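Quick heads-up: it's one chain on its own, the form predicted on its own, in structure tokens.
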Amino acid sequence: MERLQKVIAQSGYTSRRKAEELILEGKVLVNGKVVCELGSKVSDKDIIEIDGEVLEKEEKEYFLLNKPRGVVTTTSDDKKRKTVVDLIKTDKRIYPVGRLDYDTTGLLLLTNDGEFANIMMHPNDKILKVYVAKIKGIITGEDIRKLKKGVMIDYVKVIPKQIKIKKIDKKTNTSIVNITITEGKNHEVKRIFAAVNYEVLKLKREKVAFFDLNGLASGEYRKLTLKEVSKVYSLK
């Protein structure tokens, strides 16, 4: 017997967090009956339905995408904008692991493995996210020290794991800064710099855990290797 939300996630339907939301919203049926309790357990013989669709297991797929600017990190968009899923050729129902803003570029993982997604999205010191930010203004050493001490976001103190000035351009009045975080709050990097009055003009995610963008141009993607998938599960 396994917890219902875990079974849904393992099927590739969605992440465990989203599965929990669906259960609480009363959208999940087990053997024809609505189940709203997160502690409910099911077996292989039970028939699970979500929004009238019978849950079926499918082969797992894992992709690493170098997300271009101007693409939304979702599976569909009511404004008819191009999504990250549109960039990948597959007949599986994959979804992004976490998110990048519309104007943010760089490394994004996609999969139909809910457990994999849950591991990668859970705050963890082993899952570092490295960004390169181009900001408006010449950032000072004093402001870097402030950021290293931490800033308040949503009433929680956020401390970057690492922050370093990469380049300063006085002609264009801009700075390039490398910043490493472990959390996954909305617009986190932009809000970190905003806390010391700097606007992020461009933002690119270059690394997540042991994954990087080596060999991938903007818009290109590759499948993960079995070794890489196993390494993610070892972070659990």
Ligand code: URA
The other form holds:
Amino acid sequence: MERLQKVIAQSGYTSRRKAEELILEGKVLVNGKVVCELGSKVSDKDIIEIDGEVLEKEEKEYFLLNKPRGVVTTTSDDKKRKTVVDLIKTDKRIYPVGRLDYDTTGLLLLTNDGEFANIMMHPNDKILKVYVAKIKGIITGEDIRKLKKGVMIDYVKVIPKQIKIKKIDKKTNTSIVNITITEGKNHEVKRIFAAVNYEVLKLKREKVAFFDLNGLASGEYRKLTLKEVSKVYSLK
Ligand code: URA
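Beyond the form predicted on its own, can we have the form predicted in complex with the named molecule?
Next comes the full complex, and the chain you just saw is listed first.
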């Protein structure tokens, strides 16, 4: 069930604010009855009419993108930078599921299915996010132990599900670390390393839940299969 104004906005008919106005003006019918309350919820089966016209529901689309660096994770950017949505050929109003920083690369899902996005963004032990971080400096075993015990981010203790040194390069004074987390706080991985005084130089997300980047070069994307979509619904 979704809020009526959200469903109208997601169909592409109008903005959410305009949809709220239409509802308050009594111009929206659900299953033949006028609905004037903004809190009303509807399901996929409900028939919505606006000004006598049945609202066409947008067909759902799902994409997996290998996000390149230098692209913003939004639907539109006021600084006119390229967005992740610009990289995908579609006439549907898709949006990113969660976010990756401008300089972070890797796995990003996009869809116009709000419920799918909610399932993927809700903290869930089955939705692990696997990152590879290149950090400045040679990370010590002591710091890895500290991270395993957990660090405070936004007043909450964050304990990585897994953290492992992959490579240490004394020549360039850098370390490559694999880190798996369940939450999706803003800049979470960078803040985890900052908590033990390391700067993340490069960050790539390699996996989310059962999705990986296999076969996709940077900037490439593919549609999800029906099987993958129903597998996500089964994680609820
Ligand atoms: N953590 C970060 O710090 N940045 C990202 O883009 C994703 C996770």
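A quick note: this is a predicted structure, and the numbers were derived from the prediction, not measured. Each form is matched to the other, and the largest set of C-alpha atoms that superpose within 1.5 Å is called the rigid core. Shifts are known only where both forms have a C-alpha. Positions refer to the first chain, counted from 1.
**Student:** Going between the two forms, do His122 and Asp44 stay in one rigid unit of the two?
**Tutor:** No: each lies in its own rigid part.
**Student:** Quote the angle in degrees describing how far the smaller of the two rigid parts swings relative to the larger between the two forms.
**Tutor:** About the hinge, the smaller body moves through 63 degrees.
**Student:** Superpose on the rigid core and then read off how far the CA of Val34 has moved between the two forms, in Å.
**Tutor:** Here Val34 registers a C-alpha shift of 12.2 Å.
**Student:** In sequence order, what are the runs of at least 3 consecutive residues whose C-alphas shift by 2 Å or more between the two forms once the core is aligned?
**Tutor:** CA shift run, sole hit: 1-56.
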